[in-house]
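A single chain comes next, written as C-alpha coordinates; it is the form predicted alone.
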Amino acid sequence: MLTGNAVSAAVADPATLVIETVGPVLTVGLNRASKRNALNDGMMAAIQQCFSDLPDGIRAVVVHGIGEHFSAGLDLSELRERDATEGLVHSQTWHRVFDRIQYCRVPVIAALQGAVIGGGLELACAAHIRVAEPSAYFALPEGSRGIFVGGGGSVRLPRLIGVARMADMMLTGRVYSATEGVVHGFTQYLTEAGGALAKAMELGARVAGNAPLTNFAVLQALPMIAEANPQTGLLMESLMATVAQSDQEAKTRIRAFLDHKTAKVRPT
(Lines of atoms letter the chains of each structure in order from A and count residues from 1; the text may use other names and numbers.)
(Lines give C-alpha, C1' and ligand atoms only; values in the text may rest on other atoms or scores of the structure.)
Protein backbone atom coordinates (compact mmCIF):
# COMPACT_ATOMS: atom_id res chain seq x y z
CA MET A 1 0.00 0.00 0.00
CA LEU A 2 1.38 3.41 -0.97
CA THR A 3 1.71 6.15 1.59
CA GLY A 4 1.78 9.88 1.02
CA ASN A 5 5.27 10.08 2.51
CA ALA A 6 7.49 7.06 1.97
CA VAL A 7 10.41 8.53 3.90
CA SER A 8 8.23 9.13 6.94
CA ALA A 9 6.97 5.57 6.57
CA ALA A 10 10.56 4.31 6.34
CA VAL A 11 12.26 3.63 9.63
CA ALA A 12 14.88 6.23 10.49
CA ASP A 13 18.26 4.58 10.99
CA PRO A 14 20.04 6.57 13.72
CA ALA A 15 23.32 4.80 12.96
CA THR A 16 23.48 6.58 9.59
CA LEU A 17 24.00 9.97 11.26
CA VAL A 18 26.43 11.18 13.91
CA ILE A 19 24.86 14.21 15.59
CA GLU A 20 26.80 16.39 18.00
CA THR A 21 26.31 19.79 19.61
CA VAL A 22 29.15 22.30 19.75
CA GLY A 23 27.84 25.37 21.55
CA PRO A 24 25.03 26.79 19.39
CA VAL A 25 26.05 24.70 16.35
CA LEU A 26 24.63 21.25 15.59
CA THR A 27 26.84 18.99 13.49
CA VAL A 28 25.19 16.29 11.38
CA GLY A 29 27.63 13.70 10.03
CA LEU A 30 26.56 11.37 7.23
CA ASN A 31 27.77 8.02 8.54
CA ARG A 32 27.89 5.39 5.80
CA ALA A 33 31.56 5.73 4.95
CA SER A 34 31.81 2.21 3.52
CA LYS A 35 29.15 3.23 0.96
CA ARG A 36 30.71 6.67 0.32
CA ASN A 37 27.79 8.00 2.38
CA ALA A 38 25.26 6.98 -0.25
CA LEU A 39 21.74 8.00 0.72
CA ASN A 40 19.26 5.24 1.53
CA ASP A 41 15.74 5.46 2.92
CA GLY A 42 16.89 4.95 6.51
CA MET A 43 19.35 7.85 6.28
CA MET A 44 16.82 10.09 4.54
CA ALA A 45 14.29 9.41 7.28
CA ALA A 46 16.94 10.17 9.91
CA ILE A 47 17.81 13.48 8.19
CA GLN A 48 14.13 14.44 8.10
CA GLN A 49 13.73 13.57 11.77
CA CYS A 50 16.84 15.54 12.72
CA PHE A 51 15.79 18.72 10.92
CA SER A 52 12.21 18.43 12.12
CA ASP A 53 13.20 18.54 15.77
CA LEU A 54 16.15 20.91 16.24
CA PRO A 55 16.82 21.79 19.90
CA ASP A 56 15.81 25.32 20.89
CA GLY A 57 19.36 26.50 21.57
CA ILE A 58 20.69 25.59 18.13
CA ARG A 59 21.47 28.62 15.94
CA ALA A 60 23.25 26.91 13.00
CA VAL A 61 23.72 23.43 11.52
CA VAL A 62 26.79 21.97 9.80
CA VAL A 63 26.26 18.91 7.58
CA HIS A 64 29.35 16.89 6.65
CA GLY A 65 30.39 13.46 5.48
CA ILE A 66 32.28 11.07 7.73
CA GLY A 67 35.22 9.49 5.92
CA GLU A 68 36.64 10.52 2.57
CA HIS A 69 33.40 11.59 0.88
CA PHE A 70 30.43 13.87 1.46
CA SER A 71 27.94 11.70 -0.41
CA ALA A 72 27.92 9.62 -3.57
CA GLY A 73 24.16 10.13 -3.93
CA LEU A 74 21.34 7.61 -4.11
CA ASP A 75 22.32 4.12 -2.93
CA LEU A 76 21.70 2.29 -6.21
CA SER A 77 21.98 -1.08 -4.47
CA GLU A 78 18.62 -0.30 -2.86
CA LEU A 79 17.01 0.90 -6.09
CA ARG A 80 14.13 -1.40 -6.95
CA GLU A 81 11.56 -1.48 -9.67
CA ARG A 82 8.80 1.02 -9.07
CA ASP A 83 5.76 1.86 -11.09
CA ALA A 84 5.18 5.49 -12.05
CA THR A 85 3.14 6.28 -8.94
CA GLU A 86 5.69 4.73 -6.57
CA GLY A 87 8.51 6.58 -8.33
CA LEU A 88 6.65 9.87 -8.00
CA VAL A 89 6.03 9.32 -4.29
CA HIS A 90 9.68 8.39 -3.68
CA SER A 91 10.93 11.53 -5.44
CA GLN A 92 8.53 13.73 -3.52
CA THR A 93 9.69 12.27 -0.21
CA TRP A 94 13.24 13.36 -1.10
CA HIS A 95 11.83 16.81 -1.90
CA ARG A 96 10.28 17.01 1.55
CA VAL A 97 13.49 15.97 3.28
CA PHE A 98 15.62 18.52 1.44
CA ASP A 99 12.95 21.18 1.96
CA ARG A 100 13.50 20.66 5.69
CA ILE A 101 17.08 21.76 5.12
CA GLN A 102 16.41 24.65 2.73
CA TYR A 103 13.61 26.05 4.89
CA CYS A 104 15.31 25.29 8.20
CA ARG A 105 14.79 27.96 10.87
CA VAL A 106 18.59 28.35 11.17
CA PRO A 107 21.40 28.56 8.58
CA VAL A 108 22.70 25.24 7.28
CA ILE A 109 26.30 24.92 6.10
CA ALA A 110 27.59 21.94 4.12
CA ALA A 111 31.25 20.89 4.46
CA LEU A 112 32.20 19.03 1.29
CA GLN A 113 34.98 16.58 0.50
CA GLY A 114 35.43 13.77 -2.00
CA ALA A 115 32.33 12.72 -3.92
CA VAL A 116 29.52 15.28 -4.04
CA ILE A 117 27.51 13.64 -6.77
CA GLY A 118 23.92 12.90 -7.72
CA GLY A 119 21.71 13.03 -4.66
CA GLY A 120 24.70 14.14 -2.60
CA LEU A 121 24.94 17.26 -4.75
CA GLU A 122 21.19 17.77 -4.37
CA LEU A 123 21.63 17.58 -0.60
CA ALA A 124 24.47 20.11 -0.71
CA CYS A 125 22.35 22.47 -2.84
CA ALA A 126 19.67 22.52 -0.14
CA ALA A 127 22.17 24.04 2.32
CA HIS A 128 22.59 27.81 2.50
CA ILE A 129 26.40 27.91 2.47
CA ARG A 130 28.76 25.35 0.95
CA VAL A 131 32.43 24.94 1.84
CA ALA A 132 34.69 22.59 -0.15
CA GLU A 133 38.18 21.26 0.27
CA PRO A 134 40.40 20.36 -2.71
CA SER A 135 39.33 16.70 -2.78
CA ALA A 136 35.70 17.59 -3.53
CA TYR A 137 34.30 16.91 -6.98
CA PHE A 138 30.84 17.46 -8.41
CA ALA A 139 28.95 15.31 -10.91
CA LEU A 140 25.48 14.24 -12.03
CA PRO A 141 25.84 10.71 -13.45
CA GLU A 142 22.09 10.17 -13.76
CA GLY A 143 22.15 10.56 -17.55
CA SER A 144 24.58 7.66 -18.05
CA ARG A 145 22.48 5.50 -15.74
CA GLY A 146 19.21 6.10 -17.54
CA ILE A 147 17.60 8.05 -14.72
CA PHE A 148 16.86 11.70 -13.91
CA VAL A 149 17.52 13.79 -10.82
CA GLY A 150 14.72 13.33 -8.30
CA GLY A 151 15.76 15.19 -5.17
CA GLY A 152 15.14 18.75 -6.27
CA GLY A 153 18.38 19.17 -8.21
CA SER A 154 16.69 20.46 -11.35
CA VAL A 155 15.23 23.33 -9.30
CA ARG A 156 18.09 24.20 -6.94
CA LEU A 157 21.26 23.56 -8.95
CA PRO A 158 20.43 25.74 -12.01
CA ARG A 159 19.97 28.66 -9.63
CA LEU A 160 23.58 28.18 -8.59
CA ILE A 161 25.32 27.27 -11.85
CA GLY A 162 22.79 27.83 -14.66
CA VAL A 163 20.65 25.48 -16.76
CA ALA A 164 23.22 25.02 -19.55
CA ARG A 165 25.98 23.92 -17.19
CA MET A 166 23.70 21.45 -15.43
CA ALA A 167 22.45 20.07 -18.76
CA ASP A 168 26.06 19.56 -19.87
CA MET A 169 26.82 17.65 -16.66
CA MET A 170 23.86 15.33 -17.15
CA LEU A 171 24.37 14.81 -20.89
CA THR A 172 28.13 14.32 -20.95
CA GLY A 173 28.97 13.21 -17.42
CA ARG A 174 31.27 16.19 -16.92
CA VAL A 175 32.92 16.29 -13.51
CA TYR A 176 33.87 19.58 -11.85
CA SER A 177 36.79 19.89 -9.46
CA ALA A 178 36.67 21.82 -6.20
CA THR A 179 38.60 24.69 -7.79
CA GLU A 180 36.15 24.86 -10.68
CA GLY A 181 33.29 24.50 -8.22
CA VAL A 182 34.04 27.71 -6.35
CA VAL A 183 34.45 29.59 -9.65
CA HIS A 184 31.15 28.39 -11.12
CA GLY A 185 28.96 28.68 -8.03
CA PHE A 186 28.76 25.14 -6.64
CA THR A 187 30.39 26.43 -3.44
CA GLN A 188 31.20 29.76 -1.83
CA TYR A 189 34.43 28.74 -0.06
CA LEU A 190 37.48 26.64 -0.92
CA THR A 191 39.80 25.58 1.91
CA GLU A 192 43.10 23.79 2.24
CA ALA A 193 43.14 19.98 2.31
CA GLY A 194 41.12 18.66 5.21
CA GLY A 195 39.86 22.12 6.14
CA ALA A 196 36.22 22.13 5.04
CA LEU A 197 34.70 21.02 8.33
CA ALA A 198 36.77 23.44 10.40
CA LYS A 199 35.83 26.33 8.10
CA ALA A 200 32.17 25.30 8.17
CA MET A 201 32.27 25.26 11.99
CA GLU A 202 33.89 28.70 12.00
CA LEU A 203 31.13 30.03 9.73
CA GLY A 204 28.50 28.26 11.82
CA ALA A 205 29.70 29.98 14.97
CA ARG A 206 29.73 33.31 13.15
CA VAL A 207 26.19 33.09 11.76
CA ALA A 208 24.95 31.74 15.10
CA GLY A 209 25.94 35.09 16.56
CA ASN A 210 23.61 37.03 14.26
CA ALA A 211 20.23 38.29 15.38
CA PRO A 212 17.78 35.38 14.85
CA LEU A 213 15.30 37.61 13.04
CA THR A 214 17.96 38.72 10.57
CA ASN A 215 18.92 35.11 9.87
CA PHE A 216 15.25 34.26 9.40
CA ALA A 217 14.85 37.11 6.90
CA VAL A 218 17.89 35.99 4.91
CA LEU A 219 16.81 32.34 4.82
CA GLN A 220 13.07 32.76 4.24
CA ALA A 221 12.43 36.20 2.74
CA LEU A 222 15.50 36.77 0.55
CA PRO A 223 14.88 33.85 -1.86
CA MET A 224 11.25 34.93 -2.30
CA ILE A 225 12.25 38.56 -2.87
CA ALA A 226 14.87 37.56 -5.43
CA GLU A 227 12.30 35.58 -7.45
CA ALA A 228 9.46 38.12 -7.20
CA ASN A 229 8.78 40.80 -9.78
CA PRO A 230 10.76 43.95 -8.88
CA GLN A 231 7.91 45.96 -7.38
CA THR A 232 6.68 43.05 -5.27
CA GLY A 233 10.24 42.33 -4.21
CA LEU A 234 10.84 45.92 -3.17
CA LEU A 235 7.66 45.97 -1.08
CA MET A 236 8.61 42.67 0.60
CA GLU A 237 12.06 44.09 1.30
CA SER A 238 10.60 47.20 2.92
CA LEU A 239 8.28 45.14 5.09
CA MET A 240 11.06 42.77 6.16
CA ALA A 241 13.44 45.67 6.88
CA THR A 242 10.76 47.35 9.01
CA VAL A 243 10.12 44.20 11.02
CA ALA A 244 13.84 43.52 11.53
CA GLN A 245 14.65 47.08 12.58
CA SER A 246 11.79 47.16 15.07
CA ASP A 247 13.13 44.09 16.88
CA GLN A 248 14.63 44.88 20.28
CA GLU A 249 17.82 42.97 19.56
CA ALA A 250 18.40 45.07 16.42
CA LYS A 251 18.00 48.26 18.45
CA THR A 252 20.49 46.99 21.03
CA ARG A 253 23.05 46.06 18.39
CA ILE A 254 22.75 49.38 16.56
CA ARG A 255 23.14 51.28 19.82
CA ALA A 256 26.26 49.25 20.65
CA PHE A 257 27.76 50.15 17.26
CA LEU A 258 26.96 53.85 17.69
CA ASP A 259 28.54 53.75 21.13
CA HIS A 260 31.71 52.26 19.57
CA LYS A 261 31.25 48.99 21.44
CA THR A 262 31.45 46.86 18.30
CA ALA A 263 34.10 46.79 15.60
CA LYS A 264 33.70 48.44 12.22
CA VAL A 265 33.71 46.30 9.09
CA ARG A 266 37.23 45.94 7.70
CA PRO A 267 38.79 43.69 5.05
CA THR A 268 40.21 40.43 6.35
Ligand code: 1HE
Given for the second form:
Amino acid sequence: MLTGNAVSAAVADPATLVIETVGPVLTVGLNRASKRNALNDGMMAAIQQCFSDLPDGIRAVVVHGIGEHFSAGLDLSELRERDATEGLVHSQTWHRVFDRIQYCRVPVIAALQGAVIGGGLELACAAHIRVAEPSAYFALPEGSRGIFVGGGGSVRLPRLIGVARMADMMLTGRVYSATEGVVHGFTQYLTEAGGALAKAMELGARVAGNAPLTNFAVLQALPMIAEANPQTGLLMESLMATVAQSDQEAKTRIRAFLDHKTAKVRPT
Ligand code: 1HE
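Show the form predicted in complex with the ligand, please, the one above being the form predicted alone.
Entire complex below, previous chain first.
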Protein backbone atom coordinates (compact mmCIF):
# COMPACT_ATOMS: atom_id res chain seq x y z
CA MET A 1 0.00 0.00 0.00
CA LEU A 2 1.44 3.34 -0.98
CA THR A 3 1.39 6.21 1.42
CA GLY A 4 2.08 9.42 -0.42
CA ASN A 5 2.97 12.65 1.29
CA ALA A 6 2.10 14.23 -2.02
CA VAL A 7 -1.57 13.60 -1.41
CA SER A 8 -2.94 15.10 1.72
CA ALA A 9 -5.89 13.21 3.18
CA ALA A 10 -9.02 14.64 1.64
CA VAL A 11 -11.41 16.45 3.93
CA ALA A 12 -15.01 15.28 3.75
CA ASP A 13 -17.26 17.93 2.23
CA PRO A 14 -20.62 17.45 3.99
CA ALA A 15 -22.43 19.59 1.41
CA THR A 16 -21.80 16.95 -1.27
CA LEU A 17 -24.22 14.49 0.35
CA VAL A 18 -27.80 14.82 1.54
CA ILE A 19 -28.31 12.16 4.21
CA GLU A 20 -31.75 11.40 5.60
CA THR A 21 -33.30 8.75 7.79
CA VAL A 22 -36.60 7.19 6.73
CA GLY A 23 -37.47 4.63 9.39
CA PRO A 24 -34.77 1.95 9.25
CA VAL A 25 -33.49 3.16 5.85
CA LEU A 26 -30.72 5.74 5.42
CA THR A 27 -30.88 7.65 2.14
CA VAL A 28 -27.62 9.06 0.80
CA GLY A 29 -28.08 11.57 -2.03
CA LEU A 30 -25.10 12.55 -4.17
CA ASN A 31 -25.44 16.31 -4.16
CA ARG A 32 -23.33 17.98 -6.87
CA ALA A 33 -26.04 18.23 -9.52
CA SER A 34 -24.39 21.25 -11.16
CA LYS A 35 -21.38 18.98 -11.87
CA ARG A 36 -23.63 15.99 -12.68
CA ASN A 37 -22.61 14.44 -9.35
CA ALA A 38 -19.01 14.03 -10.49
CA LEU A 39 -17.08 12.41 -7.65
CA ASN A 40 -14.44 14.72 -6.20
CA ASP A 41 -12.17 14.06 -3.22
CA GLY A 42 -14.45 15.89 -0.78
CA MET A 43 -17.45 13.81 -1.82
CA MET A 44 -15.51 10.54 -1.71
CA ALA A 45 -14.31 11.35 1.81
CA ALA A 46 -17.89 12.17 2.79
CA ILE A 47 -19.10 8.81 1.41
CA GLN A 48 -16.36 7.01 3.35
CA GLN A 49 -17.33 8.82 6.54
CA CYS A 50 -21.02 8.13 6.03
CA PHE A 51 -20.59 4.39 5.46
CA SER A 52 -18.05 4.08 8.29
CA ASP A 53 -20.42 5.45 10.85
CA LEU A 54 -23.99 4.39 10.14
CA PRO A 55 -26.43 5.49 12.85
CA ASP A 56 -27.77 2.82 15.19
CA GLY A 57 -31.04 1.36 14.00
CA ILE A 58 -30.25 1.68 10.29
CA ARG A 59 -30.93 -1.60 8.50
CA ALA A 60 -30.58 -0.62 4.83
CA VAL A 61 -29.05 2.22 2.79
CA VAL A 62 -30.32 3.72 -0.47
CA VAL A 63 -27.79 5.68 -2.55
CA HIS A 64 -29.18 7.99 -5.23
CA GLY A 65 -28.20 10.95 -7.36
CA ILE A 66 -29.83 14.33 -6.83
CA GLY A 67 -30.79 15.92 -10.16
CA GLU A 68 -31.08 14.27 -13.55
CA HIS A 69 -28.04 12.01 -13.27
CA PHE A 70 -26.73 9.42 -10.84
CA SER A 71 -23.08 10.34 -11.42
CA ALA A 72 -20.78 11.44 -14.24
CA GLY A 73 -17.89 9.58 -12.58
CA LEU A 74 -14.52 10.87 -11.49
CA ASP A 75 -14.26 14.65 -11.29
CA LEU A 76 -11.95 15.12 -14.26
CA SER A 77 -10.92 18.60 -13.13
CA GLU A 78 -9.07 17.01 -10.17
CA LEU A 79 -7.44 14.28 -12.29
CA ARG A 80 -5.45 16.74 -14.34
CA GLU A 81 -3.40 17.72 -11.27
CA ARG A 82 -2.05 14.24 -10.37
CA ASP A 83 1.27 12.51 -11.09
CA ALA A 84 1.68 8.68 -11.16
CA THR A 85 2.29 8.22 -7.43
CA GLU A 86 -0.64 10.41 -6.55
CA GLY A 87 -2.74 8.47 -9.04
CA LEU A 88 -1.96 5.16 -7.29
CA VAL A 89 -2.78 6.58 -3.89
CA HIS A 90 -5.98 8.05 -5.29
CA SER A 91 -7.10 4.77 -6.82
CA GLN A 92 -6.45 2.91 -3.57
CA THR A 93 -8.42 5.56 -1.72
CA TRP A 94 -11.36 4.89 -4.05
CA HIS A 95 -11.01 1.16 -3.38
CA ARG A 96 -11.27 1.77 0.35
CA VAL A 97 -14.34 3.98 -0.06
CA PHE A 98 -16.20 1.53 -2.29
CA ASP A 99 -15.17 -1.38 -0.03
CA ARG A 100 -17.02 0.44 2.75
CA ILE A 101 -20.13 0.22 0.57
CA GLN A 102 -19.67 -3.40 -0.52
CA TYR A 103 -18.83 -4.59 3.00
CA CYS A 104 -21.35 -2.33 4.70
CA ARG A 105 -23.03 -3.96 7.69
CA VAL A 106 -26.44 -3.50 6.01
CA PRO A 107 -27.64 -3.94 2.40
CA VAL A 108 -27.00 -1.01 0.05
CA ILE A 109 -29.35 -0.29 -2.85
CA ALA A 110 -28.45 2.13 -5.66
CA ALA A 111 -31.24 4.04 -7.43
CA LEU A 112 -30.03 4.99 -10.91
CA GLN A 113 -31.14 7.62 -13.41
CA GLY A 114 -29.41 9.46 -16.24
CA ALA A 115 -25.64 9.10 -16.50
CA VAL A 116 -24.13 6.17 -14.62
CA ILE A 117 -20.66 6.73 -16.01
CA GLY A 118 -17.12 5.67 -15.15
CA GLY A 119 -16.60 6.02 -11.42
CA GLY A 120 -20.37 6.48 -11.03
CA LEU A 121 -20.83 2.98 -12.45
CA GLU A 122 -18.06 1.72 -10.16
CA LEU A 123 -19.91 3.19 -7.18
CA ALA A 124 -23.17 1.56 -8.31
CA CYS A 125 -21.36 -1.79 -8.69
CA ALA A 126 -20.30 -1.69 -5.05
CA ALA A 127 -23.96 -1.65 -3.98
CA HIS A 128 -25.78 -4.94 -3.48
CA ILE A 129 -28.89 -4.14 -5.51
CA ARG A 130 -29.19 -1.73 -8.44
CA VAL A 131 -32.51 -0.26 -9.57
CA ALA A 132 -32.67 1.77 -12.80
CA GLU A 133 -35.32 3.90 -14.42
CA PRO A 134 -35.51 4.23 -18.23
CA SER A 135 -33.32 7.37 -18.40
CA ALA A 136 -30.34 5.49 -16.91
CA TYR A 137 -27.43 4.65 -19.16
CA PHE A 138 -24.11 2.98 -18.52
CA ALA A 139 -20.74 3.88 -20.02
CA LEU A 140 -17.01 3.70 -19.37
CA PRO A 141 -15.50 6.64 -21.27
CA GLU A 142 -12.13 5.99 -19.62
CA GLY A 143 -10.90 4.57 -22.94
CA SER A 144 -11.56 7.79 -24.81
CA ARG A 145 -10.12 9.89 -21.95
CA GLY A 146 -6.82 7.95 -22.06
CA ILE A 147 -7.26 6.52 -18.57
CA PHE A 148 -8.38 3.25 -16.96
CA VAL A 149 -10.96 2.41 -14.34
CA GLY A 150 -9.54 2.98 -10.86
CA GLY A 151 -12.41 2.49 -8.44
CA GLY A 152 -12.64 -1.30 -8.49
CA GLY A 153 -14.53 -1.42 -11.80
CA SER A 154 -12.28 -4.05 -13.34
CA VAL A 155 -12.92 -6.32 -10.36
CA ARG A 156 -16.63 -5.76 -9.77
CA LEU A 157 -18.13 -5.02 -13.20
CA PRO A 158 -16.92 -8.18 -15.03
CA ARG A 159 -18.62 -10.22 -12.32
CA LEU A 160 -21.89 -8.56 -13.30
CA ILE A 161 -21.65 -8.28 -17.09
CA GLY A 162 -18.57 -10.31 -18.16
CA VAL A 163 -15.07 -9.29 -19.24
CA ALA A 164 -15.91 -9.17 -22.97
CA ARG A 165 -18.76 -6.70 -22.52
CA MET A 166 -16.67 -4.47 -20.26
CA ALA A 167 -13.71 -4.58 -22.67
CA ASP A 168 -16.04 -3.56 -25.52
CA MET A 169 -17.37 -0.64 -23.47
CA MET A 170 -13.87 0.61 -22.71
CA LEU A 171 -12.47 0.08 -26.20
CA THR A 172 -15.36 1.39 -28.27
CA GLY A 173 -17.15 3.73 -25.88
CA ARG A 174 -20.31 1.65 -26.18
CA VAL A 175 -23.20 2.95 -24.09
CA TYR A 176 -25.83 0.58 -22.68
CA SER A 177 -29.41 1.71 -22.11
CA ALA A 178 -31.44 0.96 -19.00
CA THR A 179 -33.36 -1.73 -20.88
CA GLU A 180 -30.14 -3.38 -22.02
CA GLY A 181 -28.74 -2.89 -18.53
CA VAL A 182 -31.32 -5.10 -16.87
CA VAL A 183 -30.88 -7.79 -19.54
CA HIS A 184 -27.08 -7.85 -19.27
CA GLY A 185 -26.78 -7.72 -15.48
CA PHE A 186 -25.88 -4.08 -14.77
CA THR A 187 -29.07 -3.83 -12.71
CA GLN A 188 -31.56 -6.20 -11.14
CA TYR A 189 -34.62 -3.91 -11.54
CA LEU A 190 -36.02 -1.60 -14.22
CA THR A 191 -38.83 0.74 -13.16
CA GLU A 192 -41.15 3.15 -14.93
CA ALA A 193 -39.92 6.72 -15.61
CA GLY A 194 -38.97 8.48 -12.38
CA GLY A 195 -39.52 5.34 -10.32
CA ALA A 196 -36.03 4.25 -9.29
CA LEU A 197 -35.84 5.96 -5.91
CA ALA A 198 -39.33 4.86 -4.85
CA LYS A 199 -38.58 1.27 -5.85
CA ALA A 200 -35.21 1.39 -4.05
CA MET A 201 -36.97 2.64 -0.91
CA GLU A 202 -39.54 -0.14 -1.18
CA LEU A 203 -36.73 -2.70 -1.47
CA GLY A 204 -34.85 -0.99 1.37
CA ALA A 205 -37.86 -1.37 3.68
CA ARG A 206 -38.18 -5.00 2.62
CA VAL A 207 -34.54 -5.98 3.26
CA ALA A 208 -34.55 -3.99 6.51
CA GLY A 209 -37.15 -6.48 7.74
CA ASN A 210 -34.92 -9.51 7.17
CA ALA A 211 -33.23 -11.31 10.04
CA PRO A 212 -29.93 -9.42 10.59
CA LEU A 213 -27.99 -12.69 10.42
CA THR A 214 -29.46 -13.48 7.00
CA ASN A 215 -28.38 -10.08 5.70
CA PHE A 216 -24.94 -10.60 7.23
CA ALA A 217 -24.61 -13.98 5.52
CA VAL A 218 -25.67 -12.58 2.15
CA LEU A 219 -23.40 -9.53 2.31
CA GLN A 220 -20.30 -10.99 3.97
CA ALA A 221 -20.35 -14.74 3.32
CA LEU A 222 -22.02 -15.18 -0.08
CA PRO A 223 -19.43 -13.17 -2.12
CA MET A 224 -16.57 -15.03 -0.38
CA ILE A 225 -18.21 -18.41 -0.97
CA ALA A 226 -18.84 -17.59 -4.63
CA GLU A 227 -15.12 -16.79 -5.10
CA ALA A 228 -13.82 -19.79 -3.10
CA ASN A 229 -12.87 -23.16 -4.55
CA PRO A 230 -15.98 -25.39 -4.50
CA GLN A 231 -14.97 -27.60 -1.57
CA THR A 232 -14.04 -24.61 0.60
CA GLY A 233 -17.23 -22.89 -0.53
CA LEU A 234 -19.41 -25.84 0.42
CA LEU A 235 -17.84 -26.01 3.87
CA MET A 236 -18.31 -22.27 4.40
CA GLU A 237 -21.91 -22.60 3.25
CA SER A 238 -22.59 -25.41 5.73
CA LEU A 239 -21.06 -23.40 8.56
CA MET A 240 -22.99 -20.25 7.66
CA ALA A 241 -26.26 -22.18 7.28
CA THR A 242 -25.76 -23.79 10.68
CA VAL A 243 -25.07 -20.48 12.37
CA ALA A 244 -28.07 -18.83 10.69
CA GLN A 245 -30.59 -21.53 11.48
CA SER A 246 -29.48 -21.78 15.09
CA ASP A 247 -30.32 -18.10 15.59
CA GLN A 248 -33.48 -17.38 17.57
CA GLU A 249 -34.77 -15.14 14.77
CA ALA A 250 -34.76 -18.09 12.35
CA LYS A 251 -36.57 -20.31 14.82
CA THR A 252 -39.24 -17.63 15.40
CA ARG A 253 -39.76 -17.03 11.68
CA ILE A 254 -40.00 -20.71 10.80
CA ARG A 255 -42.45 -21.28 13.68
CA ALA A 256 -44.57 -18.40 12.35
CA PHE A 257 -44.75 -20.05 8.92
CA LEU A 258 -45.70 -23.42 10.36
CA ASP A 259 -48.43 -21.69 12.41
CA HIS A 260 -49.77 -20.07 9.18
CA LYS A 261 -48.92 -16.60 10.48
CA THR A 262 -46.75 -15.38 7.59
CA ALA A 263 -47.28 -14.58 3.94
CA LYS A 264 -46.91 -17.41 1.43
CA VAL A 265 -44.40 -17.24 -1.42
CA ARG A 266 -46.31 -16.24 -4.57
CA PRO A 267 -45.30 -14.62 -7.88
CA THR A 268 -45.54 -10.81 -7.72
C1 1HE B 1 -17.85 17.35 -14.89
C2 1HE B 1 -17.94 15.96 -15.13
C3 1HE B 1 -16.84 15.16 -14.71
C4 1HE B 1 -19.73 16.88 -15.87
N5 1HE B 1 -15.81 15.77 -14.12
N6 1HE B 1 -16.79 17.89 -14.31
N7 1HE B 1 -16.67 10.98 -16.81
C8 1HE B 1 -16.94 11.38 -18.06
O9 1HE B 1 -16.14 11.31 -18.96
C10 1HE B 1 -18.31 11.97 -18.24
C11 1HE B 1 -18.19 13.46 -18.50
N12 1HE B 1 -19.49 14.14 -18.49
C13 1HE B 1 -20.37 14.11 -19.53
O14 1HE B 1 -20.21 13.39 -20.51
C15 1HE B 1 -21.56 15.02 -19.42
O16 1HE B 1 -21.26 16.01 -18.44
C17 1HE B 1 -22.87 14.30 -18.98
C18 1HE B 1 -23.36 13.41 -20.13
C19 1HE B 1 -22.69 13.47 -17.71
C20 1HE B 1 -23.95 15.35 -18.66
O21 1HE B 1 -24.09 16.24 -19.76
P22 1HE B 1 -24.84 17.62 -19.55
O23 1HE B 1 -24.96 18.27 -20.89
O24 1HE B 1 -26.08 17.41 -18.77
O25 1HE B 1 -23.88 18.51 -18.59
P26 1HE B 1 -22.50 19.24 -18.93
O27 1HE B 1 -22.80 20.60 -19.48
O28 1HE B 1 -21.61 18.39 -19.76
O29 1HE B 1 -21.84 19.36 -17.50
C30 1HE B 1 -22.31 20.27 -16.52
C31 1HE B 1 -21.12 20.66 -15.68
O32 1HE B 1 -20.62 19.50 -15.00
C33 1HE B 1 -19.95 21.17 -16.52
O34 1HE B 1 -19.25 22.10 -15.72
P35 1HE B 1 -19.39 23.69 -15.97
O36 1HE B 1 -18.47 24.29 -14.97
O37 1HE B 1 -18.98 23.92 -17.41
O38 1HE B 1 -20.84 23.99 -15.74
C39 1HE B 1 -19.09 19.94 -16.69
O40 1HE B 1 -17.74 20.25 -16.93
C41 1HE B 1 -19.26 19.29 -15.33
N42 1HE B 1 -18.97 17.89 -15.37
N43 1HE B 1 -19.11 15.71 -15.73
C44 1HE B 1 -15.80 17.09 -13.93
N45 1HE B 1 -16.84 13.83 -14.83
C46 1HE B 1 -11.43 6.17 -10.44
S47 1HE B 1 -11.38 6.10 -12.07
C48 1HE B 1 -12.88 6.60 -12.71
C49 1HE B 1 -12.67 7.18 -14.04
C50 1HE B 1 -13.88 7.89 -14.55
O51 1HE B 1 -14.87 8.05 -13.87
S52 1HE B 1 -13.75 8.40 -16.16
C53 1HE B 1 -15.31 9.01 -16.53
C54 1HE B 1 -15.38 10.49 -16.38
